[in-house]
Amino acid sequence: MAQEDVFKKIISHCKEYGFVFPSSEIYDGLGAVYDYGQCGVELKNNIKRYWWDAMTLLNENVVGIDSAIFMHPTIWKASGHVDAFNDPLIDNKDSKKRYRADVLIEEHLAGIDDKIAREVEKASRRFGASFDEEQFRTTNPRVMEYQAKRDEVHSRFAKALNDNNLEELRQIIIDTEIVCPVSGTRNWTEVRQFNLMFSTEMGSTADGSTRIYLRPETAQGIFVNFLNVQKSGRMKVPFGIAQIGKAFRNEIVARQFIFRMREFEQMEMQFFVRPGEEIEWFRKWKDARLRWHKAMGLGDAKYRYHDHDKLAHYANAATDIEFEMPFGFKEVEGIHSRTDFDLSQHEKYSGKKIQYFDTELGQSYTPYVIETSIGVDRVFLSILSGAYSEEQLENGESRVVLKLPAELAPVKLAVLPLVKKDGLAEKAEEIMNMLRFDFRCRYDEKDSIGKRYRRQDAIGTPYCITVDHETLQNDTVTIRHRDSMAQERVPVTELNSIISEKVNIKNLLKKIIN
């Protein structure tokens, strides 16, 4: 099945089973804004809990805050967002559609990578165990031709980004014959910059109001609270401050479902270190964050690092962790070495001294910062993409199953009476009442047991408990495992401990540190 078709099915599945709905749908929706349904909000909360615990439980020197969305407008002047928070946009004159110029070029480069990968895959099948991939990549004429083209475009692209050369970005699009996906033409406008911040007014009257911004990131709320946290918590460098919260960007080119939205949620951690030690900590956090992703078991090969072609003016190192979505490898998290730019800027604009006195060194300095920034919505989408599966069963039937990590699944177990008579429903409700205090449970007695299993498979419920006539005789039930569909008989009295062991988030946390 084409990956584009898989993505459409995932989007449809999200709506049908209560994960994600188009916002304001009865009013024909609002572009690039989505609501999380009854299953989606549980999965999302579990993702946030996993991240929060990984930061604050596994690291004694990381604490959390929750800063306000509304902030003093000068903060965004100091951070550079007022003057430089822009996307390079280009329009196709025939389709009237607008695109990010850098994304068009990145997708072109990804297309060349795909061609190379197909050549390698064909050769691997042809030569079998004797295949030497490295030698093939450096000697095969077609692969070498593709790679030379890619290197040339990539070199021009990186230089244009770093020079902020909008004319060169357009010229690359022209020279590589990139076409509009809608019109199929190359009738492009000039590239222009567009600021992404939403603004509003705070105050009761027009004359007395102040122009403020909806925050485009959560990081600045951490930076302006650096001294508050450091002094009140008696924190010693190195230490980190974590935060989960909403951010807002007026994305003109918002697409690919919840991957790029105008209202989204971030999980960010700013880690403050001594100047000169930032690159060492950058490498440590880069490794730690990839282990966090891989611990979910979606497949190590689905992740990769992507080092930035263009570094922000304040950064001296930056990389993305990308996940293989149905529409290609895309960023889910960024790790950045931001130097001392943020604290220095806020010191300059606020007129307040923002420094740390290091008792071991006997001196004050402005700490450098390592940032880990992850989009909740993008991780949500990566998990759904990695978990979605369509299976053909031995009996000729098929099923759609979300093979979500049991620790993150929105519903941990379903309690199902085999039939509604003979006291089975009453016994099932008794078991449900016993377990509901510890787990998110579902009770279902409608339709055949097979159909009920399929419903639970579709929302990713890892375990189903079936109450049958034998339960009334010896107080045992059947546990059905979602992925294998295997069943085992266990005593009712052991259910709590069995399920607890399998769905506890600490299982994921242990994988990170092992």
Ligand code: GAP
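Numbering follows the first chain given and starts at 1. For clarity, a rigid core is taken as the largest C-alpha set superposing within 1.5 Å between two forms. This is a predicted model, so every value here is computed, not measured. Compared with the form predicted in complex with glycyl-adenosine-5'-phosphate (GAP):
- Core-superposed comparison between these two forms: the CA of E152 exceeds or equals a 2 Å shift.
- Taking 2 Å as the criterion, R125 counts as shifted between these two forms: its C-alpha moves by at least this amount when the rigid core is aligned.
- Fitting the two forms on the rigid core leaves the C-alpha of Y349 displaced by under 2 angstroms between these two forms.
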Second form
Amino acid sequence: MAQEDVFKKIISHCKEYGFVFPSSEIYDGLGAVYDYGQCGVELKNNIKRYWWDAMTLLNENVVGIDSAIFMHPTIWKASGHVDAFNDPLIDNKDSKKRYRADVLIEEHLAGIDDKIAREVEKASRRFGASFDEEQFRTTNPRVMEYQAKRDEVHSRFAKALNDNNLEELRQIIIDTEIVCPVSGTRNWTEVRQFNLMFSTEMGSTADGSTRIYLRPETAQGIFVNFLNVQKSGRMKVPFGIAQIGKAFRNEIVARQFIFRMREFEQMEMQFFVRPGEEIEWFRKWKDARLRWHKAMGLGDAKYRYHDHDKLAHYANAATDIEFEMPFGFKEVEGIHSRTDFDLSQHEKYSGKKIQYFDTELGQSYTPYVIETSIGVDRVFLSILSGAYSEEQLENGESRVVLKLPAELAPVKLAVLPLVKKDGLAEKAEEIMNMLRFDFRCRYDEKDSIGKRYRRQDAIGTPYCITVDHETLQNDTVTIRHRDSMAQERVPVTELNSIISEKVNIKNLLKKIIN
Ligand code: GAP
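Compare with the form predicted on its own: the form predicted in complex with glycyl-adenosine-5'-phosphate (GAP):
Following is the full complex, with the preceding chain placed first.
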């Protein structure tokens, strides 16, 4: 199945089974804003719990906070967001549609890459086993022509971005003959910078009110609380502060479902270290974060690092962890070595000394920072993309199954009486009442047992417990395993320990440290 179709299926599956709904749907929706449904909220909470425990249980020198969304507006001046948190925008005068200039060019480059890939694929089919891709790419005239064109556009594009040269960005769009996908014309405006922060007014009257921003990242709430946490928690460098919370960005090109949203959730951790030790810590966190992702078991090959060649002026190392979404490898998490930029900026703008006295060294300094920053919604999408599966069964039927990590699945088990009569429903309810304190359980007695299994497969429930006539005789039930569909008979008294062993988040945490 084409990856584009898989993505469409995942989106409609999310809606049909209560994972993600478009926001304000009965009013025709609100662009790039989504609501999480009854299954989605459980999966999201489990992801957050997994991250929080990985940060604050596995590292005794990482503590959490929950800072306010509204913050003093000068914070965003100090952080650079007021002046530099911009996207370059261009409008098509005929369709009146607005685009990100950089995205138009990136899509053009991706189009050339696709043409090259198609040539390579055609040749590989033609030559079969004797095909030498490297040789083909460096000698085939058509591929070489495409590659030369791509390299030229790419180097102009990188330079224009580096120099913040908006005229050159427009010129590249003109020279490469990029057309508006809606009007099909090349009637473009100038390129302008557009700030991504949402703002609102705090205070009761128009005169007396202050313009404040909805935070575009949670990180600044950590920086401005550095001294509070360090002093009240008697924290010693190196130490980290973790936070989970909403962030808001007025994204212009808001597409790809929950990948790029205007309201989303971040899980960020700032780790404060001695100056000079930051690269060592950067490597440690880079490694630890990839292990966190891989522990979920979605497939190691689906992850890769993307080290940044071009660094922000304050950073001395940066990498992204990318996941292979149905629309290609995309950033899920960023890990940045941000030097002392943020704390120094807040020291400058607030006029308050933000330093740490290192008793071992006998000196004060501004700590350096390693940041790990990950979007909850992107992890959610990576999990669904990795877990969604359509299978043909031996009996000729098919099923859609979400092979979610059992530890993160919204519902851990379903209790299903084989039939409603003969006391089976009552026995099933008794089992539910025994298990509901430890696990999120579902009870289902409607339709055939096969249909009920399918319903649980579709929301990724790892275990179905079937109560049958034998249960009444010897107090045993069958457990059906979602992925293998294998069934085993076990005593009711052992259910709790069998299941808790499989669904505890501890399992994932252990994989990270081993
Ligand atoms: N404090 C650093 C920071 O915010 P970022 O690369 O802009 O860095 C970090 O964002 C992470 O937040 C990204 O890797 C992504 O997972 C998530 N994220 C950013 N913008 C997003 C959006 N519009 N929708 C969903 N997730 C987003």
